[in-house]
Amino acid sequence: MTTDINTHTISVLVDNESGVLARVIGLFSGRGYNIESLTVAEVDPAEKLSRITLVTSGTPMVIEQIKAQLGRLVPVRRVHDLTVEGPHVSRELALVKVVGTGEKRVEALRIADIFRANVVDSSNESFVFEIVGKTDKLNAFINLMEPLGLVDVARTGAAAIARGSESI
C-alpha cells in the first residue's frame, strides 16, 4: 500500500443553498483534513446549483475517504476528482502589490511582461499586477517579486473544470 501524498483537484456539484459551504468546510476540519484551495460560483441559476473546486493533499487513502463523505452530504450531487477523471484545465488569478522606485520597479515590469501580468493599478510608489494561470506559475511570479518590494497578495484559489464534451 501506497503512503505518498498527492495534491487533488475536486470538483463537488452542490445545491446552491445556505450552509452548504459550512457543510463541506465542517467535514474536513472535524477530520483534520487541509483545504489547500476553494472557489465556489453558481453555475446553474435554474437549477440552482453551485460548483465547489477544492484542491487537497493527501494518501490516496484519505482521498478516497474525502471523496466519499463529500458524497454522503445531502446537499452534494456530484463528486468528480479531476485529478484521476483525466485531463483538466486549472487556472488561478493573483493580485500582486509591489512597491519601489528606481530599478527595482523597472525590473517588476520587465518581470510581469514576460510572465504575462497586467498592470491594474499604478502609483509613483507601486502597481498592482494581476496575473491568472496554473498554481505553479503563480507562485514562481511572486517568489520573484519578493526581492523587489512584493508588500501584498490576493489569490483566487483554484478555478478547474475537465477537458472534452463531458460535464459535471
The other form holds:
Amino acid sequence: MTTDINTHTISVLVDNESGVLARVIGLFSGRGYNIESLTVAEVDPAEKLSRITLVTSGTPMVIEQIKAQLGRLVPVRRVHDLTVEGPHVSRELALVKVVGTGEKRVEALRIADIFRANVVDSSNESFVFEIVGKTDKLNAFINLMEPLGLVDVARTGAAAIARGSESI
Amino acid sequence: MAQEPMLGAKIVLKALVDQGVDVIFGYPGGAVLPIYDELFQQNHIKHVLVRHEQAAVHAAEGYARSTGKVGVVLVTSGPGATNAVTGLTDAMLDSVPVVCLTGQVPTHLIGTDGFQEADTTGITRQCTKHNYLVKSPNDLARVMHEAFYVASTGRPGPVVIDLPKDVLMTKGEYMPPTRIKHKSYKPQVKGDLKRIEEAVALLANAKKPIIYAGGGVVNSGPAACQLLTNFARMSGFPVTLTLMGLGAYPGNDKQFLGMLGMHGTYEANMAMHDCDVMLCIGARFDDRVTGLLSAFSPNSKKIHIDIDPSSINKNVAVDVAVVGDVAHVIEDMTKVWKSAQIRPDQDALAAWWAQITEWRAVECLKFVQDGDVIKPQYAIQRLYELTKDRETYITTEVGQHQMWAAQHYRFDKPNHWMTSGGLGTMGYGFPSAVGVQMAHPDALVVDISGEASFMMNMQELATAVQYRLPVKIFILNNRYMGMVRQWQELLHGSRYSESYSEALPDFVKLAEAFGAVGMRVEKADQLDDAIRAAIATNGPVLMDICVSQTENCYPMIPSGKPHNEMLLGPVADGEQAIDAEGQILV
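For comparison with the form predicted on its own, kindly provide the form predicted in complex with the partner chain.
Now the full complex is given, and it begins with the chain already shown.
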C-alpha cells in the first residue's frame, strides 16, 4: 500500500444526540488523526439526523482506519468517503473583512467582483465580503486580500455531497 | 401492555433482573442511594460490596470473562465514577462486556460543579464502547436494555449509564427487553463467503502455515474455541495464541506452539516470522505480538478474521480480511474446506513441522531449580501440577509473574484465564479473582500476583473475607517491581530507580489483620505442602512466596526487534542489544 498522504472528504451521517460531535472529535484527537475542517448541522429533523462533513488527510491505511473507527461509534449511521467513491461537489463559505481606504479599497472591491464575492457589510473604511466556492478558491481570494487590509476571516469549512442521483 | 409507572431506581433493578443479572459489584454513595434502597428490598440480585470502585470494575471483568455474561458495576457520582475509569479502560482494551451504572447529581445541578459532580460521560467517552446520560425515567428501560446489547454484541466492551438522582426518584414507564433493532449499531456476524473462499484458497496452498488466534476466539464463545480446535486438527496446522487467547486452544495439544509475542516461545515467534500463510483469528496485531512492524513476518500472506472492521489493516496490512464473528467464520471456512476436499501439501507440512521441532528443541522456557531459593517459574509449575486436575481459574496482575504464568501454566479450556493484556493494569488480578469466585463458588480461583501489584488493590481482602470467597493469592514476592527492574537492567545500566519494593508489609500479618489466612513460603521444598494447604483452606489465603530476586523473564523479543531476534537469556550489554529506536518503545 502506498504511503502517500492525500486529502479526503468524508461524509458521516449520525444520530443527532448529545455528545455525538465530541465522540467524533475525540476519536481524531485520541488517535492522532488530522482534521482539516469539520462542518455539522442537522439535516433531517424528523429522523434527528445530522450530517458531518470532514476533510482529513493521511495515507490510504490511515484513511481506512479513520473510516472504520468512525463506523465503530454507536450513533454513526453511515460513513462515505466522497473522495474515493466518485465525483462530488464541495463548497465552503467565508466572510472576509477588509479595512482600508483609497486605492486599496477600490482594488479589494474589484477583486471581489472577479471572484463573485458579495458585499454583505460596508462602512467608510471596511467591507465584509461573503464568498462561496471550493476551498482553493477561498484560499486564493483571502491571499489576494492580505495586502489590501485583511483583518478578519470566518470560514465554515467544506460541506460536500456526491454528484448524481445517489444519496447517502 | 401499559404497566404502572414505577420509580426510576426500580426500573433499573427490574431491567437488571430481566437481563438475567444475578450479581453486581458496587460501592454506595449519595447519588445512587435510591438504587441501593431498591436493592435492599429485593432478593433477585446479589450485591458485592467492594472496597474501591476500580476493584468493582475488575471484579465485573473477572465475572464476565469467566462466564461469557455481562459484568455489572454500580458506583456513585464524582469520585465513584472517576475511580472506575481505570477498570473501564481495562475492559475497553481487552474487549470485556461490562455495564457500569454511575450515579450523577440531579439534572438541574448538572454543570454547576455540584458536590460529587463529575462530567462522567465526558470523562468516559474515550474509554467506553458507548455511554449514556439518562435525562428522563421514561428512557431508562430502553437505555438499560440497549446498554446490555451494545456491551455484549459485536466486539464486546464497557458501557456506562450515567443516572442523575432525580431520574432515579421519578416515576417512569418500564418496558421489558425486546429484540433490539438499533438504528445505527449493527455488528456484522456472518463473514463474506467470497472472502472466506479466498482465505481457504490461500490456506490450501500453504507450505508453512500458522494459526495465530487471540481473545476474540474466547469472546466468541466456547463453540468458537471448539471450531478452532477442529479446524486446526483437520488442517494439521500449528497454532499459537496471544496472551488474551490462552485457553482458546488446548495448551497441552501437540499442535500448540505456546504463546507468541514479546515473552512468547521461541518456536511460536520463529514460526510467525518464517510462515508463508498466517491465519489471524480474533487477534489484533498488537505491538506486544508483532515486535518490529517493518520486519513482522515478512514473507507471508496474511488472513485476518475479526468482528471489528477497525482492527483490519490497523497495524499490519493483510491480504484477505473477513469481518465477522469468529465462530460463524470458522464454521463457514470448515464447510468450504471440506466441500472442496482440500488436502494441504503433506510433504511441505511435514518439513515445516520438522523445522518447528528443531525450534522446540531450544527449550526456550527451561530453567533450573536448585537449592532452597524458589525460582518463580518453578512456583508456577508446581501450582499448575497441583491444580490442573481441578476446576481452576487463574487471574494475574501485571508484570513478570504474569508472563511466567502465561508461559508455564497450561490452559486447556477457554474462560479460565483472566489477565489484563491491553492496558496492563497492576491491581487487576485480585479483584478479578473475587468476581470469578462469585460466578464459580465451588471452583478453585488463584490470583497469581507480584507483591507490588497486589498492594494496588489489597483492600479487597476485606471483600473476600466478607463474602467468604476462598480466593488464593499466590504472590511471587521478589521485592522488586520485577518487570521494571528487568528493563532497567537491560536498558539503564542496572540503575534500579524506584523499582525496589521498600517497606513491604508482613503479608502474613496483613492477611490475618483482615481475617484471612496468611502463609509464607521461603524454601523450594516447602512449596508443594503450602499449595496443598492453601487449597484445603476454606477461605481466602494469601501466600507470600519468596522467590529469587534477580530472575528475569525470558525469552524476550527486545523492543524494536523482529520475531527472529529473541533473547533467550541474559545478555552482557542490553543497551547494545537494543538500538536507539527500540529504546524509545515501551
